[in-house]
Structures are given as structure tokens and as C-alpha cells.
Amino acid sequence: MARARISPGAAVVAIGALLAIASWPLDAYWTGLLTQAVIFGGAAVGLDILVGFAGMASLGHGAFFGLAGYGLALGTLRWGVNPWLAAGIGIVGSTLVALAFAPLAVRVRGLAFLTVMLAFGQVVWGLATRGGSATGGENGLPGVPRPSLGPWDLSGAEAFYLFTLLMAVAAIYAVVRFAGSAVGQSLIGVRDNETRMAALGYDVRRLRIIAFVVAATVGAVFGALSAAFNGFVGPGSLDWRLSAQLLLSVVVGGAGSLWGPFVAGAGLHMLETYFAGTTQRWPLVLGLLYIVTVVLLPGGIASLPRLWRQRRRSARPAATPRSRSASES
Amino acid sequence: MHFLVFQTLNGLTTGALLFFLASGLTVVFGLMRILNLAHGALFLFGGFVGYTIGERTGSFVLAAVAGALAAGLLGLVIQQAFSRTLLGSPFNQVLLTLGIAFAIGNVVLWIWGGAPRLIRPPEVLNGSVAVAGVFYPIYRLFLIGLALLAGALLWIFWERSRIGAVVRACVDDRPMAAAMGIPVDRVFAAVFAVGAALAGLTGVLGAPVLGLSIGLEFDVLLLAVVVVVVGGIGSLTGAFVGSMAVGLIDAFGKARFPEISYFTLFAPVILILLLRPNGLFGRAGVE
């Protein structure tokens, strides 16, 4: 059964490479579109080191996508700093935060867990819709600038999509590393089994702030790069439905695949654009679309290749042994 | 001390629908693990339904029983089209929860159009009273008055009754309950179309306090399943305990700090959760 197999890093590249060239004949809507889900596909893949990987969902990482988001445009709409140091303000400033709950949320688990980041994300929420002029209250804080990367102008729809692009491959590259790596491995350790792996001498505590910090940094840096493509910030980037898009996200892609993520936030959010403005029953339609897949497609869209390979081997005549049960998580 | 009595009687009236709405919340998740996110649509489709019931009829009464049995009806035809699913991995139970409250939602939008809606509370209770020293709407005491009384009923069923004593069982050791004989299936799907009735109910008996609009369904999960995890997932005394709080806290939270309400209404529950995981009145292995 020896299959050729590309590296995961090696296939984030290459898919990169083709939504770069896939942009080309797209006009400047249908090049944003795909900024977007872009976006909210790599959002969904940093959330799913927390979730698929150490096993914690959380209805609150929103939060952590709003505050970079936030970070860059109080800084150059307040304190006039260049756009680059702004969006950093925002991506350390929001890792810094997630840095500092970590410690308190990784100390409950399940549905209690899910609960504070909840919580957590309304406290944010509050304070942003309540903040006054300081965070433009409701109304948000238009006018955030995009950058230009030296001589390279990043406020055309093309340039800021293969910017975006630049930044996504750099971000899931290093996630799917970090998956591939010792701590990602020791991660699924601790979400099938917390008590064997404290046994065996593993700090569950830091491994659980670990996927936390990184789940939330990644989650930063594209909430970085939705402000700057969308020019405006509001309450709306910290509304827990955003949280509960990302979760949902992860669910319909198939926990733990890191590509399944991918695709259904990207997916997802290129269905919504695009029914939402056609038709009032796009919560209709998703919610359809959430019941079939939970019913059709348990283990997500991640699970789809596997269940074909199974179609076409008991396709194939005589006795072929089921080599292995399906233990999907 | 107008202040204080004022908004201590809105709290309670918040808490008052809380609990109603929380009560079936917690039972579904003590008994069957599962954490119904539909619980909201399920009160907004119970409330628009009484809506149209109580134009029609002109009957507060009718339009509560309507809204109830419409949302238990349909709580039964989710729990028993979905069962298997409802019974699997908790990530898959808020995949499918959500969307079906996605589904209602818009359907209840479709059919009653997006505008907000009143239901009139019962002549009886109109008007106001004066209660030590303020004038206080009658109905929103008779709600504070209902939660008190629907808090004991339900306390007397689920630790007296013969039923109630089933139901436990179910929840404490589901094997061990089949194995007695208990039709664990039935009580199941019956415990759920309660939990739903309660919902349905709730958005009647709210509607002429918190109105009926488009959205308002995700507002009040929201605080039922704050109050429900604070309270100790499976717990009525938690529900009890954690509606009232939470009402109070909302109230005072609002009259007080405006600008900082959320901060005020989720911070507590960020710090009980950090220091009973379980909840106030949860027990060690519920999760």
C-alpha cells in the first residue's frame, strides 16, 4: 500500500502557488471574494490546532482575530504609526492577550471550556461596542490603510490578494509544521488521553497554552488582514458568530486535518458573500447544509478521500481484508 | 432604595424567563449530554406561534399552551429524526443544534415577516402596583411570582416523584437505568420535547417583556447557556440559582456601568468557572 506522498509544507506551497495563478482571470469582486476566504479558510486552520489537536473547542476565538484587527487600526487611525508596526501592535498585542488567559482557560475542559471562551469573547465585545471614541463604539473605526510593501502597492484587489496569499502560505506553512512537530504530535497525546500522558511526564498544562497562544496568534495575523482589506474595523469582527463560523468551520473540514478547515472556511465564506446578497434565505441554506453534513458526513470533509478509497477497494471483487477499521476522532 | 428595589425587580424578572428557558436547558443536558443550541429558535418559534394564536384568539392563556405544545412538537421531531446524531460527538451536536437554529430562525422570519412583535400580557395583569415604594408592572411580578412556583413544582416532581425519580436514574447511570427496565429511549425523547415545550413556553410568557424579533433567539441562549454551565450542567437548584444571579447582575450591571455591561455580566462567570470548573451546583464527572 505504499503511496506517494507529497510533504504537507511542499503541498501548501503548491496550492498557494495555484490560487495565485487561479486569480488571474478574476475581476477585482470576484479577487476579493477570494481574499476573504482566504482569510477565514487560515483563521480556521490556526483554530484548528486548538480544537482538532489538543481537543478544545472554544466559541470565542473571534476575539483574538477582532483585537489584531483592532490593534491596526487604532494604530494608524490614533497614534499614527506606519501600518506595518500597527499591524504588529495588533497580531503581539492580541498573542499577548491569549498569552495571558491562556493560564486561566486551559484550567477547565469541555463544555466549561467552550463556556469561558464565550464569555470571554462578549467581555471583549462589551468593550469594543461599549468603548466610546475610542473604539468608534458601534459604528467601528473605518479608514484603516493598506500598506505598501516598498515599491509594491498593496491597495489593488490583485495585489492585496496575492499579498494575502503570501501571508497565508507563510501562516498554515508554519502551522502544519508545528502540527508535524513533536509538541503537534504530543497535542493529540493529551486530547485522547490527558492522564497517560501526565504519566509519561508530559507538562499537559503547557502543551494546552501552547496550542491556545498558537491557535490565537495565527487567528491574529488574519485578522490583521481582514482590517486592512476591508479598511474598516467594528464590533462585528468580535460577534460571537464569528467565533461560532471558525468552530463550525473546523467541524464541517473535519477536526484534526488542518486541510478540511481550510476548505470549508473558505467555502463556507464564499457561499455566504455570495447567497447572502442574492437571496434572504442564505441561514436557511446554511443551516440545511450544517444538518446534511453532520448526518451525510460525520467526519467532516476531511473524511471524504477515505470513504472513496473504501467505496473503490469494496467495489473491487473477491476478498480484499479490510485492512483497517475506521477509527476517525 | 428606589434604585435598589427597581432594578433588583428587573433582575428577578430577567432571571424569572431565565430559569423557564434554563430549566430545560440543564434537564436535556444532565439527562442525554446533549447542549441544545436550537433551545433559542426553538422559544422564538414557540413565541410567534402564541403570537399568532393570541391575535386570533385573544386568549393569553391559549396562546401560551399554543406555543408550548408547537415548540415541543417540533423539540420531538428534531429528537426523533436526529437521535443518533444528537447521542454523538459533542462537536457534531453543535454542528447540527446550530444549523437547525439557523433553519428555524429564518423559516420563523419567512413566515412572520422581520418586523418585532408584542404579545399583550392578560387583562388581569395589567397595570401597575406599588411595591415598597415604586410602581412595578403587574405582570412582570406574576412572572417573578410563576418562576418561584414552576421553580417548586419542578423541585417536588424531580425529587418526589415517581417520574422525577426515572429520570434521575436516566442521568445518573444510563446502562444501569436500561437495565432496571427503564424505557431509556422513551424518557429520552420525552424529556426533550419538555425541554423544548418549556422554550416554546418561555417565548410566549417573555414576549410581553422582551418582544419577539428576529436575532433575539441567539441573545437569550447565550445568558440560558451561561446560566446552565455557572449553574452546574444536569442541576435545577444551579439553574435556579444561576438565572437569579444572572438576572441581577444584567440589571444592575446595566443601570450601573452601562459601558461596560458585558464586562460586568461575563466576567463573574469567567472567574466561577475558573474556580468551580463543574459549576456552583455541578458534580465532579459531568461534563
Given for the second form:
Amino acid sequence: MARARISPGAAVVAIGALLAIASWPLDAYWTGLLTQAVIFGGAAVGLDILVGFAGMASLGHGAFFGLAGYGLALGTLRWGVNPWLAAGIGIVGSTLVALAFAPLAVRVRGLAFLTVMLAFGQVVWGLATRGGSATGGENGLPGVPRPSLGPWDLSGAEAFYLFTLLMAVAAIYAVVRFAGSAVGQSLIGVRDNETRMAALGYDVRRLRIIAFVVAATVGAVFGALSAAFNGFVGPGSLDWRLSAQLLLSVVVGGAGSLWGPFVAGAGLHMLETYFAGTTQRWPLVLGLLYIVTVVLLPGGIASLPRLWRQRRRSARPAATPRSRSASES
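Could I see the form predicted on its own next, after the form predicted together with its partner chain?
No partners, no molecules, just the chain.
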């Protein structure tokens, strides 16, 4: 009997509804923590397009996350524009930076690409740190206002969580549709065999640029949400450690699965919140998690259902000839 298959889009909406219901019994602290978990999980889903589908590991995509936040902060605090317009400026500006840098970045592969993106992220971080009064320097820009949505007041923890969840469902649904499109499937071909795809007439460089920009845009959307939620943006949102955490989320979750990086991204943020109160060695914890995942679970969290099914099949007793003949009769 064939099993009914749930479409990925319907699964995204269903999970979003479950997360909305899950926040009802929570207080403001846990609702805020869940909000940030959704933000970092969503950003990891965007990066999975570049890492899992195009096969390009990046240590600099946190820069696009932070640039959108700075765009929102500068627009509202320095230029006096509406928060919605300022958020749009931040997201579009971050996307344009990605579009300008992508043709240079995708010319290299592997470790070279990783190094180029790390250098790019540190340059952006340095500009924000040394930006003086414009960017707030090392102190960042506090007082970023939250937008209002007509009669829907987003100043409360519960309201902003539901708004963040709504935006996350929309963004992740768009990513899922992109991953299932012809372009998304072509990216998998580029990841697996670039030479063959080029021989078939595909513009490999163009496909990599698309993946780069999509990952940056999704990161920018969640970066703007993060700045609005925290009411603050600073150089920490551009730091390489944020990029490393997002990349590790993709690895731990399972590159190319989309849902795995979301779970890992949300979970890692909660772990960071816990360890921040007990130790200053969070980067060490990240490194240990990476080693454990690579050694014990190469496919990440997303491979657990498959491993569980394999284990169940192997645990079933083999049918004897007598039992097979009895069942046939």
C-alpha cells in the first residue's frame, strides 16, 4: 500500500502552525528565546542552498545577516525613515552587496572560497567596528524600533514571535520551492559533477551566483528580524563566529535537507544561550560538535530517519521457508 506523501510546502506550513501553538504556555523569556531560535534556524536554511545544493561552504555569510540589521538601524536612527522602509533598505542593500561580490567569490572553489568569504566577512566587520558615530563602532546601534503592522502591535514578545514565525514560514516556503525548481535541481548537478553540467550546456558560474545571492538574501531577511527583535545591532552580528555557527548548523543538520539545518540552527542558538551563562568557551563547544557530527553522524540530523528505518529493517527476523509457504497458501 502506497504511503501518502506530504508536499514540502504543506510541511513548512504545518510546522509553522505547531510552533505557533507551542508558544502559548510560554512566558516572555522563553517566547523571546524561541523567536531567536526561529531566526537563526531560518538563516541556516538559506545558507543550505549555497552549502548543500551548490557545494560551497562559506564562512562569511553572517556578514549579509548583519548588513541587513545595520541597514534597518541606520534607516530608522540616522535617516529617520519608516521601519518597514528601513528594513527593505537593509535587505535590498545586503542583496546588492552579495550580487556585486558573488562574481568574484564564485571564481574559486573549496578552501579558497572558504578563505575568500572569511576575509570578506572580516572586512565588513572591520568597517562596522571602525565606522565611528555612523555605525556606533564597537558599541553598535541601540534603540532600533520594531515596526507596527496596522492594528497589530508587534512590541510584545508573543506578537513579535508570531510575526517572526509568519515571515519565517514565507521565507522557508520560498526556499523550498526554489530548491525544487529546475534551477535548484541544476545546482545539485553542479555540486555533484561540475564538468558534466558544463558539458551539457549549463552556465555553472551563473548557477553558483544565483545560489550565493539567494543564500545572502534569506540571511538578510532574518538579519533584519534579529535587529528589530533585539532593538540593537552591533559588530557581533557580522563576526566570523556567527558565520561559523550558521555553517555548523548546516553540517549538523544535514547539508541539502533544508529541514535539518533549521532544527540544528534553532538548537545551536539555544545551546549558545545556555553555555553563555556558564562558560566563555562557546567556540570550543562548536568545534567539538562539528567533530562529533562528522565522525558519528556524517549525514547530520537529517540522516536519522533513514538510519532508524534501516535499523528497523535489519531487526526484523528473516522469514523461514516454512513461514513463506504458509503465507503463500
